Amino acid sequence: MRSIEGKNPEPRPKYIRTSVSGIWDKPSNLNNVETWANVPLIINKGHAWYTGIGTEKSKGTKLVSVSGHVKNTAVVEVPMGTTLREIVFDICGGIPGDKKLKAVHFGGAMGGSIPENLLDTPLDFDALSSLGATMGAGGMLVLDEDTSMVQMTRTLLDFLSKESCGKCVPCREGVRQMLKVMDRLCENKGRPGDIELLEDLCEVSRKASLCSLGRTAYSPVLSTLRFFREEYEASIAP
């Protein structure tokens, strides 16, 4: 392809942001696809019929990603509101094997884990942000009663190591001393001290990384410390 005035255009980097330059060469950077999906519905039918939907504080609905030890995994769509329980036993139909459920973690890597015993918890942003979870992209990973909720948690931050940039200390150190500690403790050697050291570490991580990234890569150690803390404390060394 020549220009005008015949010469060969200039090259283009290889890497072009889609803010930038995307399909078709124009600006292409969409964020939050579900948000806006929403729109035509809300200028169809009303805000009070979208209004409508949901629960006090968190209206309409949300993709849910589910996932893990269910019998059905699925993208459901589901009014705020509905119980993780509706949706793991009603809409999945349950855990194969007719295994018991431990827990479920909700919100992906940076979300939390949730016992069995609190799973009649709303789809609600403020209900799931007191659990320590987070609403996220809606991911929901089922989790039955062979879990260690141990190495489910090393597995995660292993995950979020490797998503650092890298650009600020508490974060790209502190996860990495975090999977550390659980690389010990997965292998049942953990060290007297190890949960406080996790406990310091994940604060000093929330507090002084500079994205949310850093910011909320502690949130699957201290849910499941939170409720999971005797498998913790059965992984450190007599």
Contents of the next structure:
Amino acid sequence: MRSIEGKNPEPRPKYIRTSVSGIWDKPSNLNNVETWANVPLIINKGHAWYTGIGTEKSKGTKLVSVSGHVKNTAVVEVPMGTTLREIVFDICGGIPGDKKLKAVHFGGAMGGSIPENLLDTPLDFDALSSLGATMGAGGMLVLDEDTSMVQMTRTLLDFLSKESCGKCVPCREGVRQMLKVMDRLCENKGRPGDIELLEDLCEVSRKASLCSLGRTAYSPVLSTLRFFREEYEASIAP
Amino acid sequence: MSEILLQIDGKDVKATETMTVLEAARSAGIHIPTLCHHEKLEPYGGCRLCTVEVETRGRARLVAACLFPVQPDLIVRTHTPEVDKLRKTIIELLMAHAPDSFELLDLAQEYGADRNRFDQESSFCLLCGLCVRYCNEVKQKNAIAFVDCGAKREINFIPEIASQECRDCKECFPLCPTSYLQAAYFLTEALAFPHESNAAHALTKK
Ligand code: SF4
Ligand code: SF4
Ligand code: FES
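Same protein, the form predicted together with the partner chain this time rather than the form predicted on its own?
Every component of the complex follows; first up is the chain already shown.
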């Protein structure tokens, strides 16, 4: 919205909802194309038809773009409530080379990783967020057994550090320092205390950042720390 | 203008509708630390040092006091263990860039921050934006600007404008919480106008 107004593309430093005052101070409705695309269907077929699909709290269908270590990378439309396992194995044909699945990273760069043993989780807003992932734009990265979760997280953070606008300290500096720690860990040169340092940085970016980028940038780090902590521990130099 | 009653650190505070939590706290003599705030400038919300806890209808959350508008019956806590820990980490993050800034040293002492927690990467600039915003909002000259984004963000003088405007102004210099702004100016001057600048003279005089 700031870009359309011809200003710097930085988040607005205001605690005002865009539905009250958005672009040029007029009430504005900002949504993904996917969200808008649902509207004509709901109008034409009725809300009962739409809410008949999905789970109790997550209705309708979702476009999931599946990529990574999977036989058929594709954008698939599935009803909410489909399990992640069904998406990976039944719809997308499983892992190439008959390797084992390690995890799926769901929700894009700001999402979270879900280990193989929780793969029967249904596609549902609440179910995903209870595991530290998010629905996000439906990005699903499939990771086979050879993936280093530390490496993967570093790649995501690197991407986020380029997406950060750099205006606020917790996000700009927090992500910068997290990335430095991840660099060390990727070379197996982690220092004692690095994991705790990451946790503190996650906390400051989550709680104190200006916009939702900073407030969710911690997510891949915290989620991989939650489910794959031993990989981090193994990257600390003795 | 209607009066609003709120509570800050257990104290009843009267404020007017348009005030932020920071302004209300200051009017009541309650100190909230800030780095990027300046009365003459639009609120910015960049440093997040002014983070406080607010509670409305029983729900607590963390907000930037310099941006958050007062509301009736708002409960504000300017010091909680959580808030103080966030401030400590923010100070430590900034000290990686400007370990000798007096403002940061004072804050570090207050919050028990360790200036060497993060590897030094001295850029000297905290990117608080005071200089950029002062030049833009008050002087309306835009002689200094942010370039790039994310971790690569920097400030830069625009030589064409700076050469016209800065020499007789320099009003932004005392706003800078580090000594970087002056240094950046003299560097620009030296690079852009090697013949005129003092810095260049000093270098070639020897
Ligand atoms: S959280 Fe990140 S992207 Fe958002 S304002 Fe702060 S620096 Fe910019
Ligand atoms: S030069 Fe100084 S005033 Fe300007 S942004 Fe950097 S720290 Fe702030
Ligand atoms: S003073 Fe509020 S964010 Fe800097």
